[in-house]
Structures are given as C-alpha cells and as structure tokens.
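Single chain ahead, by itself, as structure tokens, in the form predicted alone.
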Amino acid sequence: MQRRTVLKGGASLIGAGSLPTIARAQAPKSIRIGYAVALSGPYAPGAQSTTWSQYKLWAKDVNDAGGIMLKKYGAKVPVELIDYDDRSQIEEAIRLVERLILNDKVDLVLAPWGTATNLATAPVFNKYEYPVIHFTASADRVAQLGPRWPYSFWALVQPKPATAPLATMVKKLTTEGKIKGRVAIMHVADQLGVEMAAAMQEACKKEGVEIVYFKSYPLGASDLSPQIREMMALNPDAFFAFSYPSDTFMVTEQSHVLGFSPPIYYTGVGTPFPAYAAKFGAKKNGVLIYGAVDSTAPGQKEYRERHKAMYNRDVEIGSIGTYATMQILQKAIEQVGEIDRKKIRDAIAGGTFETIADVYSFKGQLHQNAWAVGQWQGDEVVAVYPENKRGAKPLMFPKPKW
C-alpha cells in the first residue's frame, strides 16, 4: 500500500502571477519534496504525531507565505509534497526513497520515522547526495558514521548524552540521601530501545549506580505487567523505560493499576504526546521524558496556535523538533538561493539556526549540546537537562505518588 499526495499553496501560486515575467519564466513551478514515512504498522502512531503531520504543516505555512525565496530567480517558489507509506518496514522505506529520487526525481527528500529506518536510509541519501536532517533517530554509532554520511545530519540527542544526565541525577540524589539509588531498566527490543538501555547501563556503571533490574521486551508486546511485578518486588526508587509510543502508554497504565510509582519515573517515546496527557491527566505530573525543547524559543507560541488550528490538538516536543528541522532546511535553501543540494548541505553543516525548538549547530553531523531530558510539570512539558541551556527548569523531585 502506497499513498501519494500533492500539496500546493494556492495563495503562493496566485502571488507568483504578480512577479516579473522573466523571473516567472526562469523559476521552477515548485520545489518538489518527497518522503517515505510509516502511515501504517507499529511505527505509524509516532510517525503521525511527530513526523509527517509536521511536514504538511510546514508546507502549508511556507505556501501561505508565498513559497520559499530563491534569490537566483528573484522569486518565491511554492512547495509540493510527494509522500509514500513505508508500512513500518525498513526494506520498503529504502525502496521508496530510491523511487522518490530516481523515478519521481524530487528536489529534496525528508527523513522517515524511527531510529532503525533512519539509519537504514541514510546511506541511500548519501549515495545520491540528498541532504537530510534526521530527527527521530538516536544511535551512538552515528558519531562514528557521521564522516561516512556527510549528507545526513542528526538533530536529536543521541543515547550517551541522553542517558548520562539521568545517571548523574540518580547519583546526586543518592549522595544527598534522598533515594537509595536502586535503578530498574526495561526496554523495547528495537534499535532505539537497545541503544538507550545500553547507554544507560554504561552511565550507571560509570556513576556507581546500582541496577537491580535490566530486561527487554519484544516490539509489539501486549502485556508488560509481569515485568512490572518483578520490578515492584525489587523496590527500585528509579525506573527507566526506553519505550515506543504504544509501550509507553501500556507501561504507564499498568504501573497505575499495579501501584508501581517510584519517585523517579521515566518513559520513552510517546510520553509528551497530547494523548498521553489526556489519558493520564494529573498522574503524568513528574514523569521524565526523552528529549526536550526550549519552551521560550521565539515563534513557538505562534506555531502551537497554527498546529492547533490545523489538527485540533496540542503539540508534543517531538513534533516541535521535527518542525524545527524544516526551518533549518528552509533557511539553508534561502541562504543558497537555489536548489543546489551540495550547497544546501554545506549551508546546514556550517550554519547556526534559531528555531522554535532550540538553537541548532552541527559538528561531525551531530547537533551540539542537544536537549536530553524533559519532564511533565503540571500541564506543561519543561526542559530539565542539560541544566545550563536557555529555558532549562529545575527537576521536580520526587514525582507525586499515584
């Protein structure tokens, strides 16, 4: 099953009619941008909330403003989106990316959803020299692969810097006598879960933090209550689930039912989703989150309003981060002034970009000093670590009991 959608902004096309004839004749009719993202399968909930919804919102925003300015032609050019469903299958994602490049001959390609799919498609983007900013991907080997994949940029916090602050936090609270420092870790047996759990295990070892439980569960698991009961018997005071959206909801709900409520409670992908807040209400208060964004960043308030108007739901930090990558891409295109993929790649590599999520700059293809940890505090997700970044808020400890 594949789906192909074309999105153009009528206002931008009308606006182009008022441009000088020579600019209108030389400029392309549109900037054709494609992507293959999970519209079905286990990755679909995350992809819908975090990824393709933001591509469509960004395209609407661009076209409502008349398009992207290409100074080579002295004209704004509208965006045209072409999308396919990779069905949460890595082989299908690779095939569709090549189809977009070789058959559809798109000008640019956007990133898929999920660590495994992003890692699998990155060599394809680099083979054909298409610059891509990956957001929903975290793997420590990216630091080594970066030089091999110069057209791929990684905007999300990677496992080691994502977990190091968590181990340091546990160590600090233990030293202060606030907890005993007994940690329980569970993770989905998929790329991100495996990487994050391994990094957390290493960070805890470095800090001298005791891990009393460490187990995985299969992707698509339907019941995690047996593992929760195992952890409860060990009485940990810090719990970390490196989970995907469906698992995140399940482990939280089953923790509520069973009364598993340690003072430090962390769940992975899906925790900042509006549906998570709607389902768990006040019980979400104090839950720690993978990644964060700067809630004070310029333009974020207006973005939230546009998102609400288009989708009739609140945003989550992943969607803000994905939209930010589109802002980076747009600024790089406008800096170059034409669709020259090598020049766009170089502009991203050498630039510093203020966005609605953070200030981004890339070194070795990785975003420097990315947000690592957020937390539900009341009805807001706030950024907690690194503590020295603009917009960081103090940790809420302990998490209220449920």
Second form
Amino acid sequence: MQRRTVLKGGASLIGAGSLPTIARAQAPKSIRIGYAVALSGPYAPGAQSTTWSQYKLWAKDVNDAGGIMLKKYGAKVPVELIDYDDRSQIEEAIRLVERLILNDKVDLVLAPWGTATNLATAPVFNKYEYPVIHFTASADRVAQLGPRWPYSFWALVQPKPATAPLATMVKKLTTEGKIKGRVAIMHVADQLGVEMAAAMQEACKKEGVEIVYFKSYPLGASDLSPQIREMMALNPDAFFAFSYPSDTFMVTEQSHVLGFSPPIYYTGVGTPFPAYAAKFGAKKNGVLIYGAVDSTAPGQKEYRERHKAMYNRDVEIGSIGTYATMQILQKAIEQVGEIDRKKIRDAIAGGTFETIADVYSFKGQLHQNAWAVGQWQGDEVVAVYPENKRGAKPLMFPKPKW
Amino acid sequence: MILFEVVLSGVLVGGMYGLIALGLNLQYGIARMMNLAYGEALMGGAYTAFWFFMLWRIDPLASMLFSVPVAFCGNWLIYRYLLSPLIRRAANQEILEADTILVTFGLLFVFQGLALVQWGGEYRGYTYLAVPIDLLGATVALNRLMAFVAAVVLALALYWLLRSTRLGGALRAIAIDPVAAQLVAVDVPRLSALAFAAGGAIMAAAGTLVSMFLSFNASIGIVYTLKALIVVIMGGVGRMLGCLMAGLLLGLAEALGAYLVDPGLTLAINFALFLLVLLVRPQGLFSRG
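Please show me the structure of the same protein in the form predicted together with its partner chain, now that we have looked at it in the form predicted alone.
The complete assembly is shown below, putting the previous chain first.
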C-alpha cells in the first residue's frame, strides 16, 4: 500500500516536473499555410498583383517579427507558405485545395483569386472546416450561403451595398437641382458586371431614379465608342460602368477622345490601379471607383512603404484589402493562441478587427458596412461612401471636365 | 449621323483585326507553321513601346526601330532552330502541324512566364495620340486611325509583293507546294524562314500600334493569336487582301451588331459569322481554291 503511494507520488512528481517542458517542446516548428492562386493563364495578372503578392508580403512581415505568438506554447512561431498555381482553372483550384488539406496537411488555407474561383472552392474549405476570409469575391448569393458555409467569411463589399449609395447619391443631387438625374449604365457581360448592374438597376428603381441607357458588352471588347456615342445622344449626367480593368481603361480613354464627360463618372475594377493613374494623369480627378479603403487607417502608410520596397511599385486598394484579411487571420490566431480551426473560426466570427484597410466585423460571415465607393481626388484614392464611416471624405462634385 | 459614326468605328476596329492577322497569314499561309506563340510578338512590341515611353520618353513609333528587328531576328531563330528540325523529321504535313502546334504552345508559356516574372501581371497602358480627329464630320481617335492606315498599307504592300515580284512568286510557290517549289530551284528553307520572321516582325509592329489605345498585360498574347486565327481562316489562308477584308467584315459586324441589336451580342455575332463562313466557304471568303 505504502509502496504504491510512493510509486504514485513518484509518477505524479515526474509527470508534474516534465509537464511544462513537454508543452514548450510541442510548439510547432512552423505554421503551415497553403493556397492555390493563378500564377499563369488569364487570371494571373489580377491574382499576382492583388492576392499572391500580399500573401508573400504578409509572410515576410510576420517572419521578420519572429512569427505569430501562440499563447499555448508561449512562443512565436514562424509561418511557412505552401503555394500552388491553379493555372486560372477552377477545377484545378478545387483539386489543389483538397491536396493542400489532405496530402500536405496544412494548418490553414488562404483564399484563391476571383469571384468564380472563390465560390467554387468555398464548399471544399467548409467540408474540411478550414476558416477562410475571401476577399476578391463579390456576389449577392453569398449572403444566403452564410449558414451553409460557416467557415467562409466575405470581406469585400457585395453588389447590393456597393450600388445602393450610388443611387442615393444621384437621387440627392437631383433633388438639390444639381443634375437632371439621367443615369446611363453599361456593364461587362461577366458575373460581377451582371450582378452589379442588376443591383444598381434595382437601387435606382427604389430611389425613383431614371435610367436612360442600360446595356452590356462582352468581356474582351476592343471598341466601346459606338456605345459611348449612343449614350452621348441620350445626354445622361451620371455614368456608371461596371467594368473590368481592360475595358475600364478603354472606356475612359474613348470618353476623353469623344468628349463624353458627365459630372458623375464611375468605372469598375481597374480604376484605382497605379497603371490607371500613370495613364490618365490629372484627368483621373473626380472619377468614382468601385470599393475603397480608409486611407487614414493606422499602419497603412508603413505598409505602402514595405510594399514599395518589396515590389518596387505602388499599391492598389484591392491589395490593401487582401493584406487586411491576413491581419484579421493573424489576430484571430493570436487570440486563440493555438492552431484550432474551430476556435479560429469563432474568433473571426465574433471579433472586431482594426486593419490597414478598414475596421472589420462580420455578421452572418459578411463584413458589415463595408466601403462601397471611392473617388480619385487629386492623386489620392479616397473613400466616399458609406459616408458615416471613419475616414470618409465628402464627394467631389461635379467631376471636372476632362 | 450616329450610324455613320458607328460604321466608321467598326471599320477602324476591323482594320486592327486585319493588321494583327497579316503576320499570322505569312507564318501559316506561306511558311506553313501554325504558331500559337504568334501573339507573344504583339505582347513584346507593346511592352517595348510602353517601357521606352515610360522610362525614357521615347516615342512609341520610334520604339518600333528596336522591337521590329528584334522580333524579326527572334522569329527567324525560332524557325531555324526550333521548327526546322521538326520539318526534317516529320513524315507528312499532318504530323508536322501537330508537332509545331505542341512546340509553339510550349513557347507561348515560356514567353508569357518570362514576361510575368520580369514585369509582373498588372495591366499596362499609356496615353499617346489619343486626340480626336475630325473625319468626314465624325470624331475618331488618331491612334486608332493610325493602326487602320498601317493595316491597309501593309496589306496592299504584301499583296503587291506576292503578286508582282520574283520573291513573291517564290513565296507563293512555297505556299502551294513546298516540295515542288524545291524542284524549280526555290530555296524553300531560307524563304520560309524569311516569311516566318517577317510575320513576327509585323506582329511586333501591330503590338506597338495596339498598345497606344488598348491596355495589355503579360498574358494578352493568346487573345490576339486566336483573333488573328479567325480572321486568317475567314479571309483565306495566304490571302493578304482577303485577310484585311475579313477583318473589316468582323469589325463592321461587331459595331453594327452592338448598335442595332445589343452590345452584349458582339462576341456571338463574331462567332456566328465565323461559323457561317466555315459552313459555306470553308476555304475562306477570298480564296480561289
């Protein structure tokens, strides 16, 4: 009996003595984070500048600081990226995400690039219960998918909240007698363009705003001047193009040439790109933009400098937003203090996160009150709507003539 | 009035389609090489114009003095060292065609990858000669007008070269039957290489002109290769004026379709026209064969 107690005591002593050492030793060598984005094919340009570059920059920033603090082990753990090229193919993206989870057994995964790819891979992330913050995805459908995909978070402004402030703006300017309120809408015949245009149409209807032109054009169109001429004949004073980069550039240049310069001029993806600023110079002043970031957010200035040092080029707001999603993930991990995906998911769902782009909080996994509309004012992209947010600047009206 | 302006923009776009197809017509129609990396010459010409303009303020037109000879030599080297061995070992034209498609498909990724690594993936564009010109009462952009004029001049020059010169006669002989051409003392390997290299050089020039009014990035080449292929097949393989005409037809159909029916249908109209030609005149609209 006594011997037994001694043995027990000894065992527990040994156990107690070794416990902390075991726990410390168990801190993983690295946090392994995998992703598949397009590094070749038609999605590569967007994916490289908006997504891939930000993952790399974030990993460098984290590791330069010694890693992510995991409270459970009382140690900072560096991150290790495992990256694949999905070659702009959605089936390939799905296969690679499964491979990351099942073969490479990564700790966490990151979102791919583009609305279609994000929507297609989301079921996989949710099947294996990996929390993912999607950034380059905008579709009204995700609001309904929330309950089915509890591990997917959507950080970008979605079509309805992105267009509602535009219709309100036109309504307000019309009531004030500043414009006649004749709206012309054109959009690229691709998912984002279609959804944005449909949401805008609905918003205009709700506000009682008159739409005088509403037409689509195909992706990869090489001339939009016939459409611009047709619009000019209708004399609109608010123009909205839900466009992709190459058509954003084209419609802007052709508007310059043809002298189409309504006081409200809005273009879609590509408008805030550094290449746009380089091409159009002072003419960009006053052009409205799809999406925005809070240019006064803490840390953004330093981030821009680090970005410039790493890539030797200026940054666009999509990159800032993508980097912000990494900050959210990092903060959620630090809050949980270990790699427990369920707990990380709950931390993202319940938290409020100050980032370099915006203050994020999710409801039904959707970022609430996201930035919807920005504007070129001088040489800076400023956030305009929603106007009640921190960092919002007043609308510049009218846009100066080209 | 709007209708006239729409027709005019259609003609200008059509000229650009003709321009990008002329080089492929030389490569595929004369040198008999289906070059899927064809559009990469356009990408190269566009980047050259962009960087020369951005870094050193060199006029994009002047940048052609650099990009066109480089494209010529590059394409000549590709023909000489990558494609000629395939010709030597191929048992017949079908095998040769399959081999060249595979090799040039690989080349396409090599060039695209190099451009991605070197210049990143973002869209590039600059503003040059984006000034309104009054043409018969309608407004057009000078840079687009210039691409159109270049297309017409080049197409006429090539037509004249192929029709009325000794060199052109030899080139046409190769296009019709390379084996028989050899029998009548035509230096087939040398002249084929010449046609292939000239095709690449034309595409580089087209790249310079197109970059003045359309934005581009590292993966833009294949888009233009496919467009050029449609135009070449529609116009008739080896027919230079046919190529220009087919380009104009496509441009006009796009512009009129966009204005009269719906802009969203331009792509559909394009392909419907292409299908129609394939069904009714599979040898090409302007081919006598």
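Positions refer to the first chain, counted from 1. The structure displayed is predicted, hence computed values, not measured ones. Rigid core here is just the name for the largest C-alpha set that superposes within 1.5 Å across the two forms.
Once both forms are overlaid on the rigid core, the distance between the two CA positions of residue 310 between these two forms is under 2 angstroms. Superposing the two forms on their core, we find that the Cα atom of residue 257 is displaced by 2.6 Å between these two forms.
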